[in-house]
Structure formats: C-alpha cells, structure tokens
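The chain below stands alone and is given in structure tokens; this is the form predicted on its own.
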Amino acid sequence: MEDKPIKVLLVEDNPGDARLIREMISEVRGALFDLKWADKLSTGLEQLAAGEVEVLLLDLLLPDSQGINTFARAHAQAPEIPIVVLTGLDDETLAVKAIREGAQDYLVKGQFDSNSLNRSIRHAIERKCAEKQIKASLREKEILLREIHHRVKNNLQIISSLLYLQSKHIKDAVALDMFRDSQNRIKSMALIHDKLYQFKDLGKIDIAEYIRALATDLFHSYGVEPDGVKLKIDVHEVLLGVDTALPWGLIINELVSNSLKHAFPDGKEGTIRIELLRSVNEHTFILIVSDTGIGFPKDFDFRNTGTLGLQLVITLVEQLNGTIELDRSRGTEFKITFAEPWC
C-alpha cells in the first residue's frame, strides 16, 4: 500500500523562498508531500483552522505579523499541529526561545538543503506524536492518581463513620474522648485527599483553604457555641506538598483540639487564632496556634507530657525537622518554625 503524502502547509511572503522550499521538497526520493502555501499568517490562520495540516513551515517575517508573534499565533491557532520555522533570522536567542515555546526545529534559509529539511518535516510529526502519547498517558495517570485519593478518602470517612457509631455505645467520658479525637484525627487526613482530589495540581495542596476547613469542622465537632469561642484566621494562599501538608494539619488538629478541650473550661469566652507566615526569603514558614484561654500549669512541660496529642505534635515537628516554642504570657501560643524539604 503506498504512503498518503505529508499535508504541509508553508507560510512564507517571498515567492522565491517558497518556490525554493517547494523544489526541495519534491527532490527527497521516497517521499510524498502535498505542499500548501500561504503569503500571510491571516491566511495561514485560516487554513490551520480548516484543518487537513500535519506540519506548518512557518516564516517569522511576514507582512502582517513579525518576529516571535508570528510562532505565538500560529501554534495558539492550532496548537496540536508541529511546526518547523523557516526563517532568514539566524539569531540563536530567538531560536532557543521558539523552541522553548512549542517549535519542533528553527531552520535558517540558506543553511539548509532538502534532506535536512525532509528529515526535520519527518521528525516534528514524529516528536508531536511523541508527546501526545505522553500528554494521554499523564492524563490517564493522573485519573488514577484522582481516582486514588478520592477512595482513600472515601476510607477514611469510613473509619470515622464507624468510630462516630461506636463511641455511641460508650458511657465512660474518658474512652468517649479519645475516640472523638482519633475521629477528628482520622477526619483531617481525610480532608487532605478530599482537598487533592479537587485541586488542579494533584502534588500541591491549598493549605489556607484546608486550615479554613478543618478548623471549621474541629468547632463543629466539639459542638462550639457562636457566641463562645471565636475563630481567626490569618493565612495566605500557599502550596504546600502533601509530605508536609499531611502532619501539619495532624498538627493543627492537635493544638486546636486541645485549645477547644481545655482552654475555656465551664462556657468561658475567647479567641483561637491560627496564622501562617513566610519568611523573607520565603523558604522558611512559621505556623502559630494561640489562644486566649486559661493556658498551661507554671509547672507544665509540654515536652514531657503524657498526653496522646502533645506528644503526637512533638513527634510530627521533628519529622518536618522543625522547632517548636510555647509562649504562656497571653494564654497559650504555639510557634512551630519549619521548611519544606525542597526549599
């Protein structure tokens, strides 16, 4: 069966030039083009639009467009269509920078014969195959990826159902809080697969958006008055990688959860303040949870304690290889300093 001509299309203002390219062309033994020209991009344009191109010889020098506008346009009109520019300026930085935007190969006019060309028309359709399978094959992985957090949410929204119901079966106080806070653990690592599941970059997550979230639901689960404890949150929009976002908001859970247990005992009324801020060089964030409660015993070493929950926030600030400082001048403040590992 004999092989269907490659459909080029050449835009190029210079009658000689495309004459030339179209000598070309046909000289390369064994191979089959129908060659389409366009002295305009408009024209260009419009003919890109009608379909039926497999690979665009573009011209930067055109009468109604020039330089790296040309290529801009070009490849925004059709941007699934490989294109080979063929142009009089031999200007390496233009070059670098029309290959970095999309353009399979730069040609310079008279610095080319008919087997270079033939074997970069050849090779662009060749690469731009190559990257949509790759572009499919992402897609595919990254429906998976999707499909995987929203499962493993679904889990772990069932491990809470189930321990909501059976902390319902439980008379003694004491076991009855240390499921509501496994749930309340359990439900803010949820929350991170839920708020991966809908972001558009499924390696980073909203933190500010998860803060807002969780501390929502902690104030809902121990059943907050609105006219008790308020809330405020200070945080900007910052990406953080799910390695690190995943213990901080174990973290956050933990602070506020005690602040919510202990801090304003018998309907006290106060503040729960919870801010993120970024260093200079922006490397390095400080996360502070404060509130304006009672605060710690004189005698209290949070380093030393045998509660669950401190000792869980310990242990996860040395895993982001971070510090932690307690401030009791004003109720209780907690400062954890730490970067992200690839800072």
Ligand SMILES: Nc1ncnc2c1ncn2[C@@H]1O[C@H](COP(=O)(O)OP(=O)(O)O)[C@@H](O)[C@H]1O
Second form
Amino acid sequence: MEDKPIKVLLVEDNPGDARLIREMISEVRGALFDLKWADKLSTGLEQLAAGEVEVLLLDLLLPDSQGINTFARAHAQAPEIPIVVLTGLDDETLAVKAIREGAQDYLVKGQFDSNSLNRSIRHAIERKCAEKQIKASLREKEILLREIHHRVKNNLQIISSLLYLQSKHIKDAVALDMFRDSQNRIKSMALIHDKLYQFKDLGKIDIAEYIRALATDLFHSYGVEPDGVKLKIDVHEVLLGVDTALPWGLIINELVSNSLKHAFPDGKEGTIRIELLRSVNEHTFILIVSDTGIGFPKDFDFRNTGTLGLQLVITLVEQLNGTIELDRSRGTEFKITFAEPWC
Ligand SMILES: Nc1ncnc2c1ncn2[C@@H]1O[C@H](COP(=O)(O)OP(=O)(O)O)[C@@H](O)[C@H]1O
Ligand SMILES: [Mg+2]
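Since we've got the form predicted on its own here, give me the form predicted in complex with the named molecule too.
Let's see the whole complex now, leading with the same chain.
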C-alpha cells in the first residue's frame, strides 16, 4: 500500500463515464487514488494550473474543446503532468496522434477495467518520469558536446595564431605563402566547429552560413579591397553533418584561396562566385567556385599540378565520391558534383 494517494484529475463530460471510472478507481487494490473530476476543459485547466494534479485522465471530446486540440491545450498548461487520453472505439487514430504529441498512454472507453486503468495510470507516471530523465541526460550531453566543439575551435585557432606569429620571422615569400595557406586551412576547420557549436541542431552545419563566413575570412586574410574583387554567393540552405562539412570546407577554402591568390594579379578587378545548387532528381549537389580572372595556366593539368592545394581538392572530392571539372572558357570555373550525403 502506498503512503500518499496519487492525485488524479479526470476531465470527462459524460457523467455516466465519469461515475464508472470513479468506481473502477475505488476498486483498485494496493493503491490509493484521490480523484477529482471536471466536466469541461476550462475547469480542468484551472485545476491543472492550481498544481494539485499528478496525472490527468483526459477525454478529447468535451463541450468546450474537441480533438487533438484538447490534448494540446492541456499539455501546454501542464507539460510536466503525465496524460492518459480517453477515447471512443472509432477514435483510436486520434489517441495515437496524442501519444505522438506527448501523451503517455490511452484507454478506449468501454474496453478497460479497474486493473488496466490502474496499470495505465502507473505506466503513465513512470513513463513521464523516464522521459524527464532522458531529456535531462540529453541536455547534459548537448552541453558537453557544445563545450567540446568550443574547445576544438579554440585550439585550432591557437594553432593558427601560432603559425601566424611564427610566420612573422619569415623573409622568404614562398615560405610565407605556405604558412598563410596552412593558417587558412586550419581556420576553415575551426570555423566548422564554431558553426557546429552555434547551430541549434548540434550535429549539423548550415553550409550556406559557413560559406559566407569562410569567404569573408579569406577576403580579409588576402587583404582584398572591397572595390577590387567582388564576392557573389548563391547558396541554398543545406544542412550537413560534420563528416561531410569538413572536407567541403577545405575544398571551398582551397578554391577561393586560389582565386584570390592567382586570378587577379596586379590589382586586377573581377568577381569570385560561389554557387551551391541541388539537383533534386539526381540527388546531387553541385558546387561551383568560379572567378573572372586571368584563367588557369594553359599548359597545366589541374589534376597533376604537383602542388598541395589542388591535390588536396582532388583527394577530398574522390573521398566524397564526387567529380570535378574545370571550365576555362570564362576565367576559371571549378564544378564539383557530390551525391547527397544522406542518400
Ligand atoms: N583561380 C585560378 N586562377 C588562375 N590560376 C590558378 C587558379 N587556381 C589555381 N591556379 C594555378 O594552379 C596552381 C596550383 O594551385 P594550388 O595547387 O592551389 O597551389 P598554390 O595555390 O599553392 O600555388 C597555382 O599556382 C596557379 O598557377
Ligand atoms: Mg592554392
């Protein structure tokens, strides 16, 4: 026998059904229930607001509220309270909908007895309790994960800063260039963790936002005059997991860096464009990084330059099972096609 009675609120407009439930509840052996009754949702909500309820038995068809809306209003009033939905025989789909929206259980009128009512109430209380624990532990993990992304980002930023400080002692222009490239590669990875940390869904990155931030950083890093080289970004909102976002980030970093570094010598003006298109039918993404600059050297095979930047791009595209093409007809245009990562 339990020490304290469980406070149950029954919201049911049919006095016959209410009486029956009261009788069933009084027949339960081994448990005590303190049953209150409301015949309208509005009075039920008042009682919920008063906080004297531990579990709610809720009929969805009431004089002042019908259907799933009845559940939604009760749940909104007291999200902490477990709810058992009472439903007619032909309304089971509605009850299942209520479960999906957060009800703990349902009972079909005329098809339960004292034992199953007792079981359902106890099940609802325990399930709600377990749900709360799972939510709390999920929140804890989210905080932890955020913290980790934050630290990874900070550490990468520190490495990038160390490279910068070291590079101040370098006189050789080629070596200096290599240091700046390395710094930007690390920064492009740090930015992934920064975006992962900020985005509401921790495992995902809004690649559009990432591209904007990355390109702005690169323009800044190359000290581009705002009037000199223009940046155009046309990117759909695409959410990517970290496994895909990291190589994408590095690829974009290399291609945009190349446009900034090689396409516009001697203060030449022009535009760098980043586009991300989605071909729904073919389940592919098409990433285009182009510039209106001097063009890729004629005698160069971009797949065999023997230089780290494009080699990295080729390897990463291969890793993602993508393809890469170069169009030299107007400046330099790299077109990369990837299969949708979640297919
Ligand atoms: N957008 C571009 N416009 C003109 N030339 C380019 C462009 N991108 C790459 N290149 C040429 O390809 C070469 C190889 O690029 P990359 O492998 O990234 O090495 P790096 O940038 O260190 O020189 C560059 O040195 C440059 O000559
Ligand atoms: Mg390069």
